[in-house]
Amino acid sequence: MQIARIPLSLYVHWPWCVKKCPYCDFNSHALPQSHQALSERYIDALIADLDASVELAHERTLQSIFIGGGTPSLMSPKLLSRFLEHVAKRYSLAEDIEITMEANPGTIEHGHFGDYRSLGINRLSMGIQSFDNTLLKRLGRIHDQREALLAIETVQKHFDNFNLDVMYALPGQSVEMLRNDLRHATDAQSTHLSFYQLTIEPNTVFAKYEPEDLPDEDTVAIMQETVVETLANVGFEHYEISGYAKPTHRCRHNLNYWQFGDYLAAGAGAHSKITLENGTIVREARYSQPMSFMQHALEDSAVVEKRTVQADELPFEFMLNALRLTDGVPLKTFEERTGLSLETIQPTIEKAQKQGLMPTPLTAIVATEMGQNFLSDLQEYFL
């Protein structure tokens, strides 16, 4: 296994939002009104966390950076500048590095979009979720359709590469309402769209008080077909379960996840996956509560859990990622990223082929259309 050939990315987590949405199970918390000192201390902690991970890069160049949350567009341009400057000092950056920041359509936030672009953010990912005011209220979003469209206009002025997050199968949503969201999304001139089906996650408000008017399974299936067909008709490539991109604009950061590349992490609750010089793959998790994260990052180490991925776990972990891609990954990628021979999973592949879940002959690690429809079942074959 040649570590130098395994791409390296960086994920940075900003844990605060204006308010917590009822469907959200991400590590996010409402930001206090008086937060300047808190935000500055958090940047200090991020920098300390990054410094502790420099050796894990093994002198590799960062191919992408993704600043997620939470709502990182609540970060002031001054703080973002300080953080990015430190990353550039401590890490080698690819000349064409992709740097993505998540944002919401709040009027205060998109007032900074121009500043973010000038600081090196070259890809924005905006959480629209819906363009329907009734649905936005049901989702607990703080913006309405007018603010969403205004934010998109602002993004268009500063970014030629941006993503919109949109959800479907929402409480009270009809297929016609979804078509209206699709119309607005495709009119936005974005280079990437992420269309997610709403799932009720544990430990969320929706899990405790599940909406009674969720679309039934047949309607959800129609919605999914509508999304795929509509986006294909306007030139979006469906390259990952929820990812649709214009040609040459697939999200490089997410592709590195799905292709089982390596990624460093910094921030509350952030997870990393790193290949060591001896070929061992290690996963780390940081303290999830922002206060605990800051305390430990500044005093010692932000890492609360560290585990070695065992050889018998690697096939499932690899397939959990690679099979999300509609084109799959080359066969050799399995051996390059896991250090295992393809022969070790050949019996499982043959089992999946007999069930029609993987193609015959196998020219790439990829699922058939049936395999995509039963993806969880297929992935579990490799447990």
Ligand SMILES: C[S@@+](CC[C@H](N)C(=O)[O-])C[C@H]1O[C@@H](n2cnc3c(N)ncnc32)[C@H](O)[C@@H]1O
The other form holds:
Amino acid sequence: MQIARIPLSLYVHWPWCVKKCPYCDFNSHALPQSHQALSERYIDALIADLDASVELAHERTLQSIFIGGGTPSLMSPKLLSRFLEHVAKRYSLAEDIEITMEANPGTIEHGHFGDYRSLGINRLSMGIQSFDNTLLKRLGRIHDQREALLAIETVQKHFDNFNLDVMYALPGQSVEMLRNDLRHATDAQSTHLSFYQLTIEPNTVFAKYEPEDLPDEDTVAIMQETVVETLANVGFEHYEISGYAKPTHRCRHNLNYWQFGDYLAAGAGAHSKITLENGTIVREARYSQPMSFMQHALEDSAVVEKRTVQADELPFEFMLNALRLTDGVPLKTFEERTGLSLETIQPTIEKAQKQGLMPTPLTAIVATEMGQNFLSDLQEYFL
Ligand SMILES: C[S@@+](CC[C@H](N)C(=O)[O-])C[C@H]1O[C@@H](n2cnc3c(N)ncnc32)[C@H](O)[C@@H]1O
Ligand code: SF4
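Which structure goes with the form predicted in complex with the named molecule, now that we have seen the form predicted on its own?
Time for the whole complex; same chain goes first.
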């Protein structure tokens, strides 16, 4: 296995938001009002965590960085600059590196988008969720439609490459309301849109007090079709379950996850996946509570769990990612990224082909349309 041929990314986690949204199960927590000292300490911890991974990178070049959360746009440009300068000192960066940062329209008053751009962030991803004031309230968002539109204007001024996150199947939402959100989202002239179907996640406020007016299954199916059709009509390619991009603007960072590339990680609860020179794949997880993460990163190591992925786990792990992509991945990617021969999964592929879940002949590792509709069943074939 030639590890130099496996692209390498870096994920950085910022675990705070202004307020916790009732549907969200991300590792995100309300940030105390006075947080400067805390934020500075967190950056110190991120830097220490990052330094501990330098050897794992084996002088490979980073293709993408994704600063996610949480709401990383709560970070001051000064702190971001300190962090990014450190990354550049310790790692080699591709000339055309993609550096994404997540932002929330409610924090737009910080007015930092221009600074982020000049510090090297070249892709912004903003959590809009909806443009409907009633729905935004139901979602516990801190912004309204006016702030969403203003935030988009500011992003347009500074970034030519940006994504908007929108959710659908929301409590009290009709297909007509979704059409309205689609109109606003497509008017924004973004290069990328993520349309997520709302899921009720365990341990969230929505799981405890489930909204009674969630759209029924048939309505959700119509909503899904409406999203796909509307976005195709205005030139967005549907390339992943929830991902839609203008040509040449697929998110390189997320593509690397789905193509089973390697990624380093820094920050509370962040996970990495690295292929070592001998071909072994190692996954590491970090302490997820921000306070324990900081303490461990600064005193010793933020890694709480490290494990080697066994050969018999690799086909399922690979399919969990690759089959999400509408075009799948080239056949040779399986061998290049897992170190296994395609023959090891040939009987399973044949079974999936017989069921019509994968195409015949197999020109790529890809699901048929039916395979996409029964994706978890298909993925489980490879367990
Ligand atoms: C980590 S958030 C990033 C942006 C930023 N924190 C914000 O919310 O504005 C990533 C995205 O996941 C989506 N998301 C979060 N919880 C979800 C859920 N339960 N169901 C579907 N999508 C969800 C939202 O669209 C959100 O923008
Ligand atoms: S959806 Fe975004 S803003 Fe809301 S709690 Fe989750 S990460 Fe924070």
